[in-house]
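Starting off, we have a lone chain in the form predicted on its own, written out as structure tokens.
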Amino acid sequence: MRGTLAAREARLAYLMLTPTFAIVFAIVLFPVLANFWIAFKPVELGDLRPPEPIVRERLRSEATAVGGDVVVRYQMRSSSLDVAIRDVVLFDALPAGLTLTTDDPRCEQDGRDLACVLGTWEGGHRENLDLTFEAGPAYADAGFPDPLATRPQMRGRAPNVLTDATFTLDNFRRVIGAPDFWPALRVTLWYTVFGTIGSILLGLFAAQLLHADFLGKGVLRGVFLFPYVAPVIAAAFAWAFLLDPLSGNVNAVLKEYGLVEQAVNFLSRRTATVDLFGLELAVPMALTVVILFEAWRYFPFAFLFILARFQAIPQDMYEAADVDGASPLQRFWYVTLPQLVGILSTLFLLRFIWTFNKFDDIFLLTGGAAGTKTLTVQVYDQAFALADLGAGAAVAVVLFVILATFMILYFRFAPEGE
């Protein structure tokens, strides 16, 4: 008795929990369902609206008595050049008092109903119908009106690849065995790491300093969040600005003390050559810029997090720390950085998983030229700028399993109760 009670209130939660589930499945999952779905399609851009008869009709003879003769041109053609169209039909709707003449098998008249059925049509198929129709009195006592007033329909039927049964793993492999997937991914992966990891230790330096009680904390702590609250837009191309080699700021100090002899062009240099300490370094510049632009811009989002941290850690340990003689680097060290790894950890995986699906600023920046070429503005590329919907699909389907496996190996190694 009980276990069914049970079970009934279990049928009821279900039942009341339906739509939620339906909700969730509409905006979360359907569209990851629907990418998944295309990257696993030969689709491109083109193949969005299926193919299809297009007619335009014109008057070739128009009577002025009644016996005279109408004569209506169809011009027709099918919207693909290799894909076949099935069970054309052909409507038009008549002024009354026509008559059709002409005699065409394919082409039958019900009252003021025309229906020409034409079968099927191969890609590219053009064809010129010429129809002839008697004018009656009931078209004289209208008063003669253009056989053109109603337009022309066309009907067939032709195969969708977004819903036929055709599924191929060609996309991943032109994706993946393309020259620019493997430097694209590797990029990827520093941006994302660097990235990340700049951020947060921006993040803890900030709050470390603003932790301490100074007049104009407030002030400071609400300047440091402008980088997080300014539209991505006009932070980009401030940056571009300030680092153009004609009028930037940067190139005009650097030339100012002579730091270096010509402008430089930071965000369209792939690598520069660095001399440190007599050892010459190729470092990936535009990158490097990238990265050190998503690291200033999202270090407030850390900096809130670990600055909320800092004010939950009781006085009573560093109280301690201060009665064992302790050093402020051994303060931060043994007392607040374990007191922190809960959510640094968050915060790195927050911004890891966000910082490898960005788009945007490296796109605004230098438009993944330079060596900054990102799986994400590959995405765009295969999508948008070559019209392969299906490669586009394949690539991001390929973000989603990168980072899946990061969130099963983050979950996994994770540090206990964090």
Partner chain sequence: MMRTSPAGFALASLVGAFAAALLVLAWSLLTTLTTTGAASAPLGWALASGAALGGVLAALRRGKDTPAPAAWTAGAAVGLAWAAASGGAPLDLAHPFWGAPAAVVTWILIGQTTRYGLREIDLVRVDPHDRERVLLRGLRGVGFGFFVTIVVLPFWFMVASSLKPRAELLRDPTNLAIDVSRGLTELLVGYREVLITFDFARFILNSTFVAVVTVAITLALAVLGAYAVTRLRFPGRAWLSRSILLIYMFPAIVLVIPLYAIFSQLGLRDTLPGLLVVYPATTLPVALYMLRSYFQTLPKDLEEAGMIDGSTRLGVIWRITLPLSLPALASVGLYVFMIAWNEFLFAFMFLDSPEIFTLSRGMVALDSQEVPRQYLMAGAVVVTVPIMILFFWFEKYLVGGLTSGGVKG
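For comparison with the form predicted on its own, please write out the form predicted together with the partner chain.
What comes next is one chain alone, with no partners or other molecules.
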């Protein structure tokens, strides 16, 4: 088939897709694999910088005439207190006309280049190396230049926890065994299910409102998209301050109207008891607020899709319903809703997956405090707040496995093509 039209077309297609493949592989697929790798390794945040030899040089003595001595002190140390570094070598370049006179078998001069082979350093190794050079005529001719003009370099081989062959299941054991793992999973599901349903219901309601012709409809449609278009950081800060117990607007208004007696700390109180017809109900307060934020921020997404679907429902279906004497609610229930089933289920799965993955919103609103710690916040906490990359990656793997299950479901149910 080589050289045929079809083969050439296929080659061109692959060529055009290569950059996309490359970047998606490097930034999405490879990291997912790497995450699995890290999850099985005892890696801490500090391990990202492997141990290395460090050197500083100082001039102990300068030459002012031919035959004078230049003495350079190399102050060397290992950056690690406990890990050994093998094959340590020191390199430096010297001005022309300097000849090494110190008799150190480890050091050799080749023209202007100096190399000292220092062998293996144990953890915490420190060493001062004084080297004497004799100034030759060439050095004097050059006007006795600064011997420290070129920086010395060091090289050494240290084990890199990221790439070596140590594997462990400890991360998973610790993460799943931790007392806050199951609560985090429950909070995640709670947040995902209610955040998803909330945003879709709000979106459905909003789409109903705007599915009519009236003055200012276009403007209102734009305004309804605000929460979705605004940067999450601005929206989260605005909410946090709006709900602030001390100077927040919401608390002030609630108090003004006598709806609450004392300011409510919406974002840092774990539970609130609500008196419902004499029934005392414990409601997770901060979690509810975070879910409301989620519903608020993403209802425009559902709204747009549902509105677009509304406009595609053929008008004669409604006319037929009217002939049959359907009431407005019956029209909605028996005509509109069945037409929305497809888009609603797609929306549900999409939003479910994305809410499940959500990190920014909760992190910015509560930081995971007061019973709002989801698995995504847990990943961040383990990896960066506790500096335990391996444990963070292990939580990410758990997250990913749950998600993969949803994705399989999604691909089962997603309509073909569009």
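Remember, predicted model here, so these are calculated numbers, not experimental data. Numbering follows the first chain given and starts at 1. So that the term is clear: the rigid core is the largest set of C-alpha atoms that superpose within 1.5 Å between two forms.
- Comparing the forms between these two forms on their rigid core, the Cα displacement of Ala63 reaches 2 Å or more.
- After superposing the rigid core, the Cα of Phe91 is displaced by 2 Å or more between these two forms.
- Comparing the forms between these two forms on their rigid core, the Cα displacement of Arg174 stays under 2 Å.
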